[in-house]
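Next up: just one chain, as structure tokens, the form predicted alone.
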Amino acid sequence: MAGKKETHQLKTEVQQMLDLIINSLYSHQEIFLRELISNASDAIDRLRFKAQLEPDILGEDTEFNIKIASDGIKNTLTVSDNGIGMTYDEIMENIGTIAKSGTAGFMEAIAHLNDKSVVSPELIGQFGVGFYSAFIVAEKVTLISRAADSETATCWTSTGDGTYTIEEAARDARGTTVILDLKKKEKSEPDFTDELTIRQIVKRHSDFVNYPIVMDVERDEPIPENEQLKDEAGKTIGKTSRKVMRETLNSMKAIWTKDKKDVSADEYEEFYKHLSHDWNAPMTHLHLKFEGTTEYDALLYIPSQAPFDLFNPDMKHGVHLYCKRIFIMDNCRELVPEYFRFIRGVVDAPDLNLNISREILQQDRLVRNIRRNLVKKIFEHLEAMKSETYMTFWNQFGQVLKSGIYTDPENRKKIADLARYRTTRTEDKLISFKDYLEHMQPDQKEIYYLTGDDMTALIDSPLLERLKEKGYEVLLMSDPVDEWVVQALDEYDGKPLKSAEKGDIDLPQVDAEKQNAYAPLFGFIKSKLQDKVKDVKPSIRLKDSLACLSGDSHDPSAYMEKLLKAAGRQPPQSKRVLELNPDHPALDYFRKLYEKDRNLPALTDYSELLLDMAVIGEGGKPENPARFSKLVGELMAEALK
């Protein structure tokens, strides 16, 4: 592209995202500097890591720094680094395209917001679109970058109007420079060329960056007396002179290496914000030092709110791996299991091989040991939480944590101890399995549960009527992951888990006389519904309702079938059992009508109606809603007549 200047269109999604950032984050303008500094820090991290394998790549430039320069007259602000830099192709790939910028995840998260005009600042860093935050304050952004192994640089320029230009440029050495032509400021707005303003922003958001953030400043310095100039009368003309000095604005404290008693609460909070790009304070943190045959430090945080991409398969893990304060990798999935993927933090293992790859990490004994200890400490921390704090944690991350019951047999009991559920006894309060055991009736042998996607439907389910009457508490499981939880957790503390929907339950059976009286009618109904149900039988579950559907012990639940269909998978072929209440007066009338005239056409309609009522009772939809509505209307007219 030598000497050639090209103009390109920003991708539609990028422009939409850019407009959202500019319009909705205006009240948090200062975050642009945090993001540009963070990008510069990442560029140096990548260079230092590459230098472990290619030492010559550094050349003579081995003093890393991030430089800020401002010009109040030109109204510009510049952030530059001597990191790894980018080639022309890398700039084209990473800026202005949806593939690598994180724009897709950002826009997906925005789509789930109720108020799309209010975008929280943590979204900017979370999806790696921080570069674009420069347009909050700048009318034009110019990026000049030279890759570490390149002789030429590339210049990218845009005014955020939907286009950008890219051309060959000059830069003395490797690294990236971002020049912001700032918008004209209003009276109430901060001046981002002002030294004090820049200092405050760096201190607030970037104090813990590992590299010096430097700025050239002018200072008055005293002039030695023997060098001072005097006028004709002998009076001193000037005692001070203005000099340009380079100052470091950040402390560069690797607080994970310090003793926890030497770190303040504010320092913990600010480091978390720097690390996670989360605008909110963390819920809690763990500062750990492991000593012995192997030594390593860890500083882990639990966010106060679940990130928008918590259930995105491509979500990055939040633990960064260091070795002797040298960054190795982020998104280190080997350090904590999937069900702790919301944890943010740093692990620094001095004995780790700097050249370790992700493939080797999975087999490394030290890494496995670190993971085991971290998981143990996290569990201990959760168990020690105060009740109110823990419930806040559970409401944010419980659904993810529960998945470990299915995926981590070694820690299944610990996760089950931490699980919380609503029940038929405590509809507005979450309880543990241990609490449930304390509530059990003296004659109760099993822990009853019911799964579904609607809490109201679960609470009022006909399947629970006799269990409630008996005083048996039922766990109400309304998260999709609960279907996998109950597959893995077949018992707790010696008490079997039993679905209220499937198989026989420990309730009094219908007496033989009643069974015999209804056997012919049930056989008739079964013959009319043979394509839809496995069997028709008198129910021991129902007290007030007329009908419900149940399954055999090894059949998938109704909720599992629904989940599989929603995922585009065909559930196993199985029919369910239609249970009818022999104590319900409507069934008694049905039986008498059947005994009077077994060929009455309405009997077939009533059989279909019973099935539809059972489906509706569990929150489902009749196969033919129009027909169901017509039959109910006819019955109402007959009853009202």
Contents of the next structure:
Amino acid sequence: MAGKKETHQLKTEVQQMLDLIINSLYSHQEIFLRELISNASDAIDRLRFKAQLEPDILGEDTEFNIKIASDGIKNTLTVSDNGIGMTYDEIMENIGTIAKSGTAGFMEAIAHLNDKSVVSPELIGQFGVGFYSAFIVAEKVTLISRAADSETATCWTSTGDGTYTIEEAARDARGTTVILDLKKKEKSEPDFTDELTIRQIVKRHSDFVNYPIVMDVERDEPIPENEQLKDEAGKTIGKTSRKVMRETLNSMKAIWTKDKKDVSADEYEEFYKHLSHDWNAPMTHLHLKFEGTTEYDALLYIPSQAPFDLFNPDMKHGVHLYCKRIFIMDNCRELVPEYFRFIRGVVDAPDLNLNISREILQQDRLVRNIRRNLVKKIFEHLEAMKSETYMTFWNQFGQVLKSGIYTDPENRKKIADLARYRTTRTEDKLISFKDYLEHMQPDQKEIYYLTGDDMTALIDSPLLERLKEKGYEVLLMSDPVDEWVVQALDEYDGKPLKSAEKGDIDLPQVDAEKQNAYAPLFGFIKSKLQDKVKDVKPSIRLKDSLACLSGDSHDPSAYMEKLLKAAGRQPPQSKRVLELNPDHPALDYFRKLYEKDRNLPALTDYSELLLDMAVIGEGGKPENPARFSKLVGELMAEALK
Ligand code: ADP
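Having seen the form predicted alone, could you give me the form predicted in complex with adenosine-5'-diphosphate (ADP)?
Complete assembly follows, chain above in first position.
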């Protein structure tokens, strides 16, 4: 702990973010207040949560509030709270660095953008820009904080120019005060010391904050007639007097406890924005009330856009848990499964044990019941969505929802019903498994699919030539999770799912005569490629292409191997089968050449070439691209002669 004043450098990424926020949120300056109030409210939440186990930390100061004070002459605005406060070390850690996952995710998301000017307020709004947004309006920010169990306070100041100072300070009681020395404003800009302006901003962005946001305001009060002063002539001198009054600026409405019919569309939307810090309206909401043995209120939202950190393992879940309007915890993973982690909202369960900790939440019967109920309701809601809205939903969140097919056996069928895929038949439209069944040919027994990372390669894959010819539709799956989906989902409505690249599929066999005719050549090719392929077979899948690779039913798919390698894992050693098209003229010539002279060196080259072509056909890379290219050059010269 330092007694003297110290100056530190802001971390580079903090300064970068600061500059970015200041520049891109210029037209949304007022959100700084929402961010500071939200920090203050979080600080009180955390204090109350802690006080459940250590009631003494509250002391006498149990009237929680967030205070706003402005001074038009000094041009300052102050936001203070009696929340948990911060120690010197906590300030160093929280304010000088980017520790929280949201901001880190945000920085990561924008780091990839070449053109930083596309960083829109909407984009930033998804993350919640936090404390630093104060610098949008302030030329100097001072934060004085005293932690709940500490005697001393710490003062942090910065002008947002890359450095900050930190020193010991005094504060009467626990909590945090943030003082903004406001920038000189242009005529057209709002005056953030003005009472009406502050009121409006609080109403707009922070009306649902759970604690009173108070401000001392001066008002002219009428003086009762018998107390009014009169001059010598008996005339009244003043009928009013100026009084300072404390006013609460927010309504603190817990709209989730209300009846649906008493909540307006605007209120639903505003509450969502308050909860999520998202600037966009939500896609949809569910307002649920359960009575009976498991009693609770829930207000859940599906955002209109997937957040940037949707696939970040540290992504916060969006459901907050309350008990009789008292905040228990945010990021409550136990209330909805991982595959609904994008859902935001509030669950308020009056019978919840207030002392419940995160660790035992999972075992709590009430929580488990609520979760089961919520999941059921969310599914019903998704099932009832109009198809257009549903497709928007699927495009944003389908990848996450699909993961439930392998993580939640209980709801596997429901999620499979909701899944949508591109297919060989409807390239521009996504279809459901149910649609697929309707499209099936009368003689078709299996549901075909093919996985891979490149949709174009999937659409034109040689593996699908005969299937397409038969009019069998093939689901094209290009999300990594699909590999796990098809492992978990081996059938839909009694029809087996079958990979188009694996094992035998239900297509006409190559006739015996052809098989025999090619057997010696295939034996030869196999002997040349024995280190690389498991077998060489006449293909039933190919129609126009010469070669492709397939696997046995239990082998990992080519895509799975690729994914495992990308994740730094060694895929199980499984060689694949080289399939050759017995109806292709090139193969016929190859056979004739082979029958003429089995010792021609070119035969080995052509064998290698066939394998390379199969690899390229599925979007892979030949083992030796230079040799491949040289061989093709020679062949071209021969053909063009
Ligand atoms: P966020 O609030 O989104 O985590 P901020 O940049 O706004 O990010 O704040 C960083 C951290 O600083 C917070 O997570 C919190 O730990 C701490 N902090 C900010 N404001 C306060 C406050 N008023 N009281 C206590 N801690 C605060």
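Between two forms, the rigid core is the largest collection of C-alphas that superpose within 1.5 Å. For clarity, every value in this text was computed on a predicted model and none was experimentally measured. Residue numbers count along the first chain shown, from 1.
Asker: With the chain divided into two rigid parts according to how it moves between the two forms, are S251 and K289 grouped in the same part or not?
Answerer: Looking at the motion between the two forms, one finds that S251 and K289 are grouped in opposite rigid parts.
Asker: Calculate, from C-alpha superpositions, the turn of the smaller rigid part against the larger part between the two forms, rounded to whole degrees.
Answerer: Relative rotation between the two forms amounts to 7 degrees.
Asker: Superpose the two forms on the rigid core and tell me the Cα shift of E60 between the two forms in angstrom.
Answerer: Residue shift at the C-alpha: 2.5 Å.
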